[in-house]
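A lone chain, given as structure tokens: the form predicted on its own.
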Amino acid sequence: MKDEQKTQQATNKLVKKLVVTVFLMFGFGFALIPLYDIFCDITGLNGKTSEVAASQSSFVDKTRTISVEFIARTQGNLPWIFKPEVKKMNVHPGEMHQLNFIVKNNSVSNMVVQAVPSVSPGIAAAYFNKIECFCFNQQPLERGTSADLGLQFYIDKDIPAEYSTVTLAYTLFDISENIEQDEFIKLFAANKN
């Protein structure tokens, strides 16, 4: 009798044992991603670019050129043609420069879409400064439509020597069943306008 009591406690003890442990390692999975998107600004690693409008730089450093490589893709089968309008790019760290990203809408519905940019290597996403970017905001297009999405960016001067290739890479996002009616009627309408 002895025997199963002890049996039946030590199983007890591992049973709660184990359930801390399960709800600690959810607990644990909730908390990577706030943890990953701090260690990602902090070190500037994984090629996070910054979400706000950096300032216009005022030094150009004519003695280096910096080849930019542009990469455009969409997320799963979302039916729509997004490409860059020149795939590559040699410019100055610190001289600014304009382009945009080509899009159209094949499908048969009006979407909204968001861009999510990644700068490789991920330490020279520190360096690639955006001024205007289509990343920034939501994109409203109706079904069978094409817009051309502005970007202008530098590379800041600063760029250590060993980086003379910088790729710049947008993964387009359809959000539009993450939007409220009312506000995805608000996008098109001003986006007519």
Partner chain sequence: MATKQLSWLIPAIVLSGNASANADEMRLNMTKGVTDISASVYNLHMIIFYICCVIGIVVFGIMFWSIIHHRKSKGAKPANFHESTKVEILWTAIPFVILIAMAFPATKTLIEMEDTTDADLTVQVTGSQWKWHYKYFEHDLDYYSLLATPQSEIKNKIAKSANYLLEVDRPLVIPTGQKVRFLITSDDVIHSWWVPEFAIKKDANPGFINEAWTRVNEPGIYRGQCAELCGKDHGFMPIVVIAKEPAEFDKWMAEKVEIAKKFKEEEQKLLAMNMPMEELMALGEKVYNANCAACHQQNGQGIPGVFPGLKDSAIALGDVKEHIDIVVNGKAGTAMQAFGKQLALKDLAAIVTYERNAWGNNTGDVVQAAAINEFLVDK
Second form
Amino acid sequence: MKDEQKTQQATNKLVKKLVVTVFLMFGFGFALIPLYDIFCDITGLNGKTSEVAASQSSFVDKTRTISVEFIARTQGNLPWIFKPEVKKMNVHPGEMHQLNFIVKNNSVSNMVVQAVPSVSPGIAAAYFNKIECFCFNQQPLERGTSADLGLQFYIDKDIPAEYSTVTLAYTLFDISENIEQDEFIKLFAANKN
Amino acid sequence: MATKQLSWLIPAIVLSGNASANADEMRLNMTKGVTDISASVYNLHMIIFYICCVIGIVVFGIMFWSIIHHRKSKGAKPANFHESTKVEILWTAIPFVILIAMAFPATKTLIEMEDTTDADLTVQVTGSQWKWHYKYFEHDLDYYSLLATPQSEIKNKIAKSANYLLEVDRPLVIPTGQKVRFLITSDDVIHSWWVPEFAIKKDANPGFINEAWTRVNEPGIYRGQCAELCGKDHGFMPIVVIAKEPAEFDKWMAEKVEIAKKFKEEEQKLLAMNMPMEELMALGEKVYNANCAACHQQNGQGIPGVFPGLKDSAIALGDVKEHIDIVVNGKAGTAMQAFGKQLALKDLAAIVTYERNAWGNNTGDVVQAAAINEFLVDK
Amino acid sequence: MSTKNLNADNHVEEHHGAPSGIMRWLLTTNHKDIGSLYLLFSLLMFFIGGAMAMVIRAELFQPGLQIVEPDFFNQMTTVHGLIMVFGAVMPAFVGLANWMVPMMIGAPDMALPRMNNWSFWILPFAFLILLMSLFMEGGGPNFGWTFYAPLSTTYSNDSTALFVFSVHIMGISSIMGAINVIVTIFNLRAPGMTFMKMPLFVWTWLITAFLLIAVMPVLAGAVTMVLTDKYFATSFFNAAGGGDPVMFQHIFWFFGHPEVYIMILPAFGIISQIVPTFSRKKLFGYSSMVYATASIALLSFLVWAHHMFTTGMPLAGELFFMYCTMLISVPTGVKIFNWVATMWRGSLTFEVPMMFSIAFIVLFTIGGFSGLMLAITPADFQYHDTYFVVAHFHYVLVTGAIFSIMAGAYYWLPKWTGNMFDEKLAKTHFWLSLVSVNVLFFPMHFVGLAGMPRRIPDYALQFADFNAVISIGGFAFGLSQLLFVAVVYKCIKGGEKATAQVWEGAEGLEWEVPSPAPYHTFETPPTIK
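Go ahead and give the structure of the form predicted together with its partner chain, now that the form predicted on its own is out.
Now the complete complex, all chains and molecules, led by this one.
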């Protein structure tokens, strides 16, 4: 009888351990999201650039020139016009640059959009520093109006030599339906000031 | 079941006779392709295939030897051995060495494939349900490329042509001998841009760009298909690439850019004109069947629960402006695309007119290009 | 199989006042009853999933659209995959584990019998939900069994909710089954049955159970994220909200790759039981088999991204996953070599289980070869998402997993029913299956290499001849499986009485109890020398 109790106890303990593992693994499924982001930051896996502003650079490497290409797209059915002022720029690593993207809301309603940057080759994303970018914020725009969206950036001087061309692509997503009504109004009010 | 199978078999045999006569010879193996990269990929494929064959012959040879000679019916007595560290280490080590030998050429080819620097020409490739869009980065030219095989061939109403399902209305054109870089992305779900002859297969992910490159050695027409399940018509979005000599390519490009410019001017003129109803309806039917019927169906009844019908629908019978808006700008969060970017003003006007007057939708509305243009400022 | 087989000392049943009829099966906590339920359920699912494969093959018999619409075709490929993976292969292995693990380690039953009952009986509801979704307006899930976002989120219809719920239930069932197997093996081994004395089927199942516990919750996480992305405005996989659709594939394949081994490790176990029996010789390299299984399981967590080479990974990532994937072929090779060495200088006879096992070794190895080819990243760019991949995983799962299940079923059927099966009929089943399965899957290599993408309802003309052949093979393979039902039915009804040992060379505890195995076995644990 004692043996049986002992087995019973061992069984219960093991079951508990296994159930806890199940919950941990379920949590791990969700933990993969931030882990993946960190992993991408390090390896440049998905070509996402940093979502926070970088600080100014103090050194310019005049010996190298990198060609930076800009692509601006609207996602799916978004009836907006979105294009960069210039398609291509030759820059020295560390050198600050500024350019505008022109947007126009051609739809019949006020909309809020979010620009999502993607850099190719993916590894170069880690060296693409943005001091100011419209992609940090949601962009409200009234129907029929246009605006210039600014981007200030420099390429890190540590960028490996094999990257002579870097492409920065922005995709404009309509997120009007994903934000709350009062926040929507607030965004437009803030835009007016 | 049996008779049914038989009745399929007969047309299948007739068809396949046609097919092998028209299409390239029936292929059993991977293509060597037309680039240096595709040739080294083919070589890798053959090396690893031969390695597998040799291992297979040795292992199965030993097994079948044993099956033939060590059977009980032949009086074989079982031996007693059941382990041998020496042998076990040996057959762990040998595959290991083979794999390392294999890893070298594979790594070399892979590094070459990923080197997208110093391209001579850049093409933005965008997949969407269910077509490809090409935009030349350095030139003022972009266009959609759609399946050109008519529905009647797919539905077995007429004989299938040689390049059935592998033909498009406007193929991508690239120069030979130059490094062409592709920037691949998607407008909706994930697609995959695949041209076997270039050994390029790269996913088109919405919101992200991917890079691939090629340098085609021989002029020709190269065909591929979307390789990632992207919904209903995944099987119907082929890729056709024409490689031309650089001089010819430049000529082609100059011509196309000129035509695109003229086309825009033409459209401006069109705004002042009115087309008669019959003409719009006839054009509308043609354009509708090519662009809309895949989802909304030729009879305008859609597919219940998936694609809404247009016959007797609130949109087709309601406010003209809303109707135009949805055709031109699409509907967010659904498969309904913005056709404003894809079709000419005339075609758009014809589609809306057609939808409002076909299948018993008797609104009598005639929509002109000028009305469409209001929704398309700055096209 | 039946209560009539009770031994005199099996008085426990009478205390309970055994229910009869349907209630007996609904309420049973007996591992043999539940094992039978699992096996019959998986057989049913095998035919439902198979019927869907027949629809697919009928449509692909010739170019052009003739039988089904593309959207319904996609639903068929999706549900065929889900049913075969979660409804046929996995429950069949759980059924075999339920029947055989306690008998092999000298335990009276599974350690958690009530949970065992529950983990089976939620399964029919999971599949009922999945199958019912096909009848919804707009149809069932049509995004492939891999349900890549955003096709399964923004662009899917409302059957997705049912799909998610159904996958959740399947996951819960698998996790409970796995917990039960682990607890049973850890606690209920007969005295003297040390870990390194356990039969290999028990070992492979123990490792499989740990894999299940590690990855089924990850799948549950993935489907939950799909659900909240679709209905609750989260943006796990939506670039607009800061998410990443490729992230979905990472999570899915982190589950998906170990899942592949979940479906093949128990098969290795079964083959490792059968080959020594009919070679009349001990298994060669027992401990290297155990270590090989464990290292395959560990490596399976490091190779998931080889399913996604084309998604655009940095070079370093591609190289890492290529090397790890190539590495897996080493322990897998060790297993094949061990089986061949077991047969070498044995005293071979070729009863039906052995025939299926030999077919398994050859055909699974072919699947392994194409797997090695797929590991070579540059070549994978050409193979990926073509029929070459379809050929690869069907060789591994049909002539691998399914053939091993058939082998196991024929091997233990006399133990379960007490009767020998109709050997002639079974041999016919084997030969028909062997020929048709190769007519079905081998030409897929060719069409894949020639450039036919997978998951398409219609194809270019140069693929027509082979597709007609493949379809004929498919129909033949499908029909041949009806013979299996006939063999099992006849065997349950009667036949030549089986001895306790059944097969001349069989060794192990399960062969020491009479045939059919009594309702309760090993109530007093046996002692292992």
